[in-house]
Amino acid sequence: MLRSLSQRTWNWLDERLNLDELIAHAKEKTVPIHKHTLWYYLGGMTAFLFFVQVVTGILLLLYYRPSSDNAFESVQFIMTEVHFGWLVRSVHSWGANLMIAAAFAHMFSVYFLRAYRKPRELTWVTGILFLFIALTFGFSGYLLPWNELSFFATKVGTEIAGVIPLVGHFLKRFLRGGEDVTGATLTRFFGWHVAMLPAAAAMLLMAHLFMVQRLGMSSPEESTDGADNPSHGKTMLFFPNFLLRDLVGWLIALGILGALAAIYPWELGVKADPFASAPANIKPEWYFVFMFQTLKILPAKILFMDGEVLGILAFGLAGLVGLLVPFLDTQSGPNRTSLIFTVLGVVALVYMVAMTVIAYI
């Protein structure tokens, strides 16, 4: 009887949604097999970790109170009174770091494999925009516990935004909701973190996944016009072969995430005091440290410009160039432009790692 009911339910859905056609398409879809195939799994890993963030974020939202008087106490209540609250918060915090790490690794793998070329330009653009939103997630969520470290890190971060020429003062006031970091800033960051950013991230992720499914995965064996040509190399079926391997990767990521959350639970610290002095050697989260360290070591004046302003403009230009890479490197095959972009990518990666290590040492 149960089998008959499930069959009738499936037939009812199939009649309206044409599910059999979708399954047939999934069974026909193939994934290239080559020495770089391992990098393909980073995209699914990032999407899985984003899903973990959504689920744990919703659970935290049930108890969190977004005000300067109650935010710290509500997080403290989650960690000490709510069953497994400390674990959910630790998974959420560690998951954010792992998601951004996976997104960076995915970006660099796509960059060095030149998988952004025609016809996948928009796939790259949506992926880069998702990475930018993930970084904004990290920045907005950092303040929400309203502890000492997050308060002063947010103050420093919004001060840096304030030195941008022409729009700096407006941008700082927009971020803070006033002249200083107050409860209004917390409320504003909370709204972005739980409403605006998730909506934007979900739309970008759906668009990105749609284009990946539509255009397929790039491989070194592709023809010069950018179209997939499986006859040039081995392939595997997306369903179930590749999908099952993806699931194994997700299980490994979940195990790592659970181990980190259990062995190294995320600390809360002490409640923020706006009238206290900033802690010594304060630093942002690791994914912003290379920018923070760069601005820290730049001289006050470089030619006729403030060093800090020049550094911010340089990072903004680098982000714009990264977004537009598919439209700047358009020639297929090895060429001088490709070599230049490869060198730029290596320099950027080494620079980010070196500045991060220097900051922590």
Second form
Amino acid sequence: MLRSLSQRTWNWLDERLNLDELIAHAKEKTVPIHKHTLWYYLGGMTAFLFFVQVVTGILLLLYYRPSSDNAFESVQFIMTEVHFGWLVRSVHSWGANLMIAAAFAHMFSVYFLRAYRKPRELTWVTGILFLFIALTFGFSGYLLPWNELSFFATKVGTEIAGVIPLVGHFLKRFLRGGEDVTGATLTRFFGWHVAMLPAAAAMLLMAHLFMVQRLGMSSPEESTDGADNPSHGKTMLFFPNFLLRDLVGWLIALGILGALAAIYPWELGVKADPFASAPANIKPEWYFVFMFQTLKILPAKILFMDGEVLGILAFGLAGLVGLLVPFLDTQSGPNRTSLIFTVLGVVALVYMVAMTVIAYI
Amino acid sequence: MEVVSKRTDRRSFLNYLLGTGIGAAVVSFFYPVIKFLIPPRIAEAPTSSVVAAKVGEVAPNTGKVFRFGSKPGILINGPDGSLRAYSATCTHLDCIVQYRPDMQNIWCACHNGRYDLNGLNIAGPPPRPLEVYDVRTRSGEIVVSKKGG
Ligand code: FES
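Next up, the form predicted together with the partner chain, please; the one we just looked at was the form predicted alone.
Now the complete complex, all chains and molecules, led by this one.
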């Protein structure tokens, strides 16, 4: 009965939308199997965690109030009064961290497998832009509870934009919604966090997924002329084999998220006071810590420049190189990698890990 | 020949009109949006002096952050019992500094910057000294004002 009903519904839709053709197409999709196949799951994992963020974010919107007088109290209310509010907020905070971790892991695995080679340059570019957006999400979301730590993190973060030569002052005012970090900054960050960034992220994600669908999975041995060589190596069907494995991964991720949220509920801290000293042991979120530690170590003056200006420009340049890697690395081909870019990648990874570790010990 | 070139002339002229028209329309759509994004400047009466604390409120070898207009200032009662005041905004990246009795220095928690009791940057990343304010006591109140103000 139920079966025939669903069959009839399907037929009805198929008659109009020609769905069987799509299914036939999906059935052809395969995923290469080799010793690096495990890395293929990271992209899907990032997308899944993004989805978790969207759902929990929409839930939080029902109670959150974006003003300097109410923000802290409303998050407190979510944590203490709203049924499962602690769970939703903690999953949102932990999910953000896991998503960024997954995105970084995805990026580095794609980088070292040289999956950005022709014809996937634009897939890489959209991926990196998505990572930048994810970091902006993290930065803007961090301020929303309006606590002491986030207040100073935002002061420092926006001041960093302010020291960029020429455009700095303008950029800082634009980010802060005025000269200082105030309630105006909070409202601005809120607007980006819940409207502009989600729209941008959704568009990038769609472009990214479209290209992944269009080009199929990259395999390390593949030729770069864009031609498929299905005769090459073992593969598995995307649908259902790979997708089911994906699902298992997502289920595990959800389990980990729930456990983290229950065992380590995200702290709220102390309400921000714009006229109190910065608290000792202040630190940004872990994914900004390598930059934070660099700023701490850089001397006040390097040659004729302020140390932090040099540091910030260097990070900006590194980000730009990262974005344009597929166009800069013309050496990598099938079974051939360029030494310079391997070294660059290793140096970047080691630098980030080392600086982060130094900051925490 | 004549006719053709006249026709292309007219066509390119029309294209030109259309192009500039669309261009002007786009600009007139985006100009207000861009302007909207930039926060308006809020005129603020410049503060030249405030009451930072009551006499005796700040014990020797401690400090207090106070409100100087829209910016934070810091009042320090030195180990020798002398009162000093500075801007509390770190010259590095805008954090608010504090007095550290154990170091007898001004310390910024954000990147471990340090200033001495003359406001001079002596360690860590801060590139410039803190602005120093004048301190006076007047009928039981400690009044802080901008230098020369
Ligand atoms: S903001 Fe004070 S040391 Fe960096």
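Remember, predicted model here, so these are calculated numbers, not experimental data. Whichever C-alpha set is largest while still superposing within 1.5 Å between the two forms counts as the rigid core. Numbering follows the first chain given and starts at 1.
Participant: Please say whether, between these two forms, the C-alpha of Trp12 moves by 2 Å or more once the core is aligned.
Facilitator: Yes, because once the rigid core is superposed, the C-alpha of Trp12 moves 2 Å or more between these two forms.
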